[in-house]
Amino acid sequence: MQIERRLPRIAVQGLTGCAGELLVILENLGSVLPFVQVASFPFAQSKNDLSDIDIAFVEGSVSQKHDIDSIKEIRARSKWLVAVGNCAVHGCVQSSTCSRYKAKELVEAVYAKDSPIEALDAKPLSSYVNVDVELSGCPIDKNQFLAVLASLLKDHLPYIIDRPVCLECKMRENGCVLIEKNLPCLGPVTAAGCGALCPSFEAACYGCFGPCKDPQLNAMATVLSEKGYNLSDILVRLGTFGIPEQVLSNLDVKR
């Protein structure tokens, strides 16, 4: 008698984000469906079950009160929890905005004064639960997603590169747009993973994969300042995709 093997169950959930990561995952599910069962993916299917999840991929920051309940439930029901995208990993655009304004002020500026929305200052998933793997990007890279899934299906934590984009530029033999074209490239402080996409087309990296390991922010700010960019330009570029406001406020650059 042949016993049918249970396929690993995955969940793909979204909190507060733009759904960019959900689209990347959806577009690449076809290649992994023979190996997994999609137990829950509200963005793509109507029947969803969060029980007994092997791997949960969660997009978006924790920005509303119900997000806290959602991420805690997902964590409790999952063997592995993967934060996908900069919103889930760093807080991204909404987190940098909440570092300058209170969430309540933002809600009142956009919605009616008595809006039922219970907004919070946006934070990454790791502020509330233990996260096993953090996969940054805005959006994530499909090859990194598939590599992470393959590793976790084998019960191995994946290797995710945390070195700067400059490493990928060197590997592709790109000219340095920061040095050669005086463009405000954030490659030296941004995590690799995109394949140096923008510099490969002679455009400046704008930091969409979030900060690399031990980013030298003061050095980056000084270089940009020397190239004629003012402090407000530098702070906006550095802060958009995940570097906290309190870190940026300590930059040693002339104002």
The other form holds:
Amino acid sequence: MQIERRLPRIAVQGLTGCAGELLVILENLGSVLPFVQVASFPFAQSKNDLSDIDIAFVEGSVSQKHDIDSIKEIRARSKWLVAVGNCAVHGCVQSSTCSRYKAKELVEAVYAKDSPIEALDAKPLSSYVNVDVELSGCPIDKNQFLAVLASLLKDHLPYIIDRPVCLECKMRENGCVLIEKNLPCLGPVTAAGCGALCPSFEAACYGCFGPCKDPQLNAMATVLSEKGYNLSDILVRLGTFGIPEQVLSNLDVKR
Amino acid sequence: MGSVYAPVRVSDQSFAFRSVRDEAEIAFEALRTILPPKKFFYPAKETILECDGDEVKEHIEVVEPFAVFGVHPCDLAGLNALDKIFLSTPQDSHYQRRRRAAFIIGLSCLPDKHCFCKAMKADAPGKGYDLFLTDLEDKYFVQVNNQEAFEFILSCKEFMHLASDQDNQGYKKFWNDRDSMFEHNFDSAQLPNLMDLGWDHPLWQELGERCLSCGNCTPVCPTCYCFDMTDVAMFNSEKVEAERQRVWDSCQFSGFAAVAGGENFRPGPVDRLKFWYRHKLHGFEDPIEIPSCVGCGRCTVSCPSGIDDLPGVIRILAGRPQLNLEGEIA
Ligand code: SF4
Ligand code: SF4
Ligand code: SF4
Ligand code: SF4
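Alright, leaving the form predicted on its own aside, put up the form predicted in complex with the partner chain.
Expanding to the full complex; the earlier chain stays at the top.
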């Protein structure tokens, strides 16, 4: 008797985020359907079963009490947990420059005093659970997503480029907008993966894939301030997509 | 017919070798392209092995013949250096296949303030080309390096005439005049010694603290050959396939000298920048004695932080920052 092999079960879940990753995954579901069974994807289907998951993709930061419960549950039920998007990987907009304010102050300003909303300081998934793979991007790149899934289906940890955008920018042979146009390009400190999209259209990289490995923020801020950018603008720009406020407030800018 | 690649303008200040179909597309004035011609032979990303699910086999790319027009002497020297690396035994068959398929047409140039190929002894068209054109304003003086190039010349005889005495004089005058135009004129034989003496110079700290670790300085270098290998799984129509890819790497990235156990030989930008300078100006104690810099000035113009100034660093290491080191280093 032959035992029928079931297709690997994937889950696609969202915490506090904009659904950008969910959309990218939805748009590319067609090409992965022959290889997986979509066990849970509340954004896209009404019947969901979050048990015995092989690969879970989770978008969004942990910023409410029920997010903590969700992420712990997903972790417990999945073999591989993949954080997708800057919110899940870095906390993104909710945690970076917004962390200048206390969560309580923000809740009171946005909702009302004594509102029942239980907002926490937004944190990446890795603050609460072990994450196997982190794929940044705001939103993620579809080719990177497909490569991650293909790799995990082979039980092989995927290679995700952690080099700066400048490498991809050089490979495309763009004129450097930081040098030639004095635009505030964050390519040197931003993780590649987008294929240097903005500089390829003569725009400055604004860091939407989050920091690259070991970003040289002092040097980046120094170079930008020498070009005449004002330090507080530089810090906001650096902080938007995931460089933590604590890191930014300790920068040592040589000028 | 394969493609013809030549420098085209890609932005206000930059050029790149791109495929061209018409003479009008060519930027004859291009002094340095963003990437050197190494990209044709040792591409930024290439597949080395492929796996169809069961079997792993070498990926063998079919390379159509192609021509690269407008390669300056420093870039020819860069290719010669890469030949020594990739074509020494064991030969890199991927590089060799492309090198064999290429027809290289060199072109003379006049230096700007960042050029120091003369000091690095990479300023004259030596080997590595099929044809070399020297611009004599109303005509080109053509040097023919091999049988294939000679046959090409015969195929377009109507555009050619035998060089006259006057042409020969014109050729010599061009290269003599060019020789006197270089700003940087130091003795590169002393560079290894200078680098050894300056191993602990405060300059490294000062420059390294400004380094973005962006790695722009190494892909642009005609002699940088470092790569990483990654295994990439991918979806194909029916089953999951995988490839082993070779991708350009850079010693300026923090993972470059990381080893198992979480250790890193060069954890910070100061260590990495110093290492880069050392490899460029000292070279490795390598049996094939690879010249690691050909003086093209690409790193200088590509560094967003303005810290890749090899001639400037050489002056400082030599202890004579104010002097223009005509012909010597103390
Ligand atoms: S344009 Fe931006 S990403 Fe591209 S090389 Fe310059 S700094 Fe790097
Ligand atoms: S080190 Fe700089 S100047 Fe020397 S060959 Fe490389 S890119 Fe050109
Ligand atoms: S070690 Fe660095 S400088 Fe030397 S070849 Fe490799 S990338 Fe270039
Ligand atoms: S030396 Fe310049 S180009 Fe090279 S990594 Fe540092 S900042 Fe980037």
